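Single chain ahead, written as structure tokens, the form predicted on its own.
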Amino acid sequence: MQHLGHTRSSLKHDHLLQTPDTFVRTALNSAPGVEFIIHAAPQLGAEFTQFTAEFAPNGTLAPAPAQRFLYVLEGELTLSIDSHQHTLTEGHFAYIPEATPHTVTAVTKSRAAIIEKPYELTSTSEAPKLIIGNQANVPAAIAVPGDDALRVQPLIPDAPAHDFAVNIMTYDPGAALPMVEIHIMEHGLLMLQGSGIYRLGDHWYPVQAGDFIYMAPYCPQWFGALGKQAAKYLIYKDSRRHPLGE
């Protein structure tokens, strides 16, 4: 169907809304049998890279050039690391420290969200450890005191060893952030479920499951959930590092 140039996608100086109708797939030499939608990268101004990886059966990821976080969106993957194999299905996630030999292989046709970032070691932090988990087993905390309609599940511990966080945020229908946030952290956000309205900078966007959002440092941001289904998204932010380095 001809859309005559129409899309909800939008690129501004401090944010990107990327909707599935504008996704372009690309192959990488280090990942046979995998196609990538590269959502955020240094070319955008981001200090991290975020992909959606689409695996054919037996498609394989080699080790990353940086620390890697992986969240399974659908299908089944095998993570091979330290002579052990870990089965990852929908909702499973893994944090793999920088310079850790490993492979990720698809058992079936699969999709995963992947975040990679060069690690910032400081004089007060130890190197982080491997993490493998399942979102279903991560306790949900109330994100805003007194408002149990907005919940957060931290998939990476808030600890000095980690220089970024990945959370799942869940909003019951009608729930919203209590303020417009403006801060130094940049975000990569993948809508997993539901829909709502996102304010990014001075622009307001309808968003829904499958959309990706990049927010640059200090981008004004706010979200409210719409519809009859809870809205849920996976969100990255850098954390715990001095802006001038150490």
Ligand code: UGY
Second form
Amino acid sequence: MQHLGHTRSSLKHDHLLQTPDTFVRTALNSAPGVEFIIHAAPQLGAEFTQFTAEFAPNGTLAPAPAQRFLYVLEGELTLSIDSHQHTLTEGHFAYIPEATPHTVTAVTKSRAAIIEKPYELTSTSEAPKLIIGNQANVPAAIAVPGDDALRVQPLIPDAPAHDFAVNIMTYDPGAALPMVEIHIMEHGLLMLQGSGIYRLGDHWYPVQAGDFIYMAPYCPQWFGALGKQAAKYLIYKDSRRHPLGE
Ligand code: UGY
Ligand code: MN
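Coords for the form predicted together with this ligand, given the form predicted on its own:
Whole complex next, starting from this chain.
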């Protein structure tokens, strides 16, 4: 509920913090039974799109115009691909290479985080393959040597075929990024659990589960987890491509 025009949401030249009180849903003609919150898109300056798709039972996603990554937040979806049907429930994810015919249909009322990006082919990259997984089965690596309070689960392998990464980062209460990062890569970030303080540019924001953040290239960034529960976020990052193209 908004109070007298106040919100934690903030749009600055190098970042967007979008909190659920400011989400506006939109339908797309090609996706009956699905509503979208479009968090990041070229209109914002991003080179990818990220949205939350909210499915009514039997709601169906439009075909992807690009590579598609999907992470189930809630409910049950059926991914049909190559005459196989995959049941995806909370924590399951799929990476679908560009130009791969498939359908995604909701069995029950569901929500999913969806990231789409045009594929950047290089002469040294092999074609990426379909990936289907469950975040519960992805081993967590220690993100910073000597600090097991900050862990990272790579949902897409770091391999030349891929031009983006999606990771889940988990911070025990009190854990923090060891440095302020400033890098060319963009981020789309969805807070899955917990809370903390995000530094974006020269601003420090309280953030919590449900919030979305877009970080433009070179946006100074830092996070520290607060509260009694571990903080967890799903984070997109472009990777492995020369800034000038090949
Ligand atoms: O991979 C990353 O760049 C990550 N450490 N950034 C972040 O969490 N803001
Ligand atoms: Mn980063």
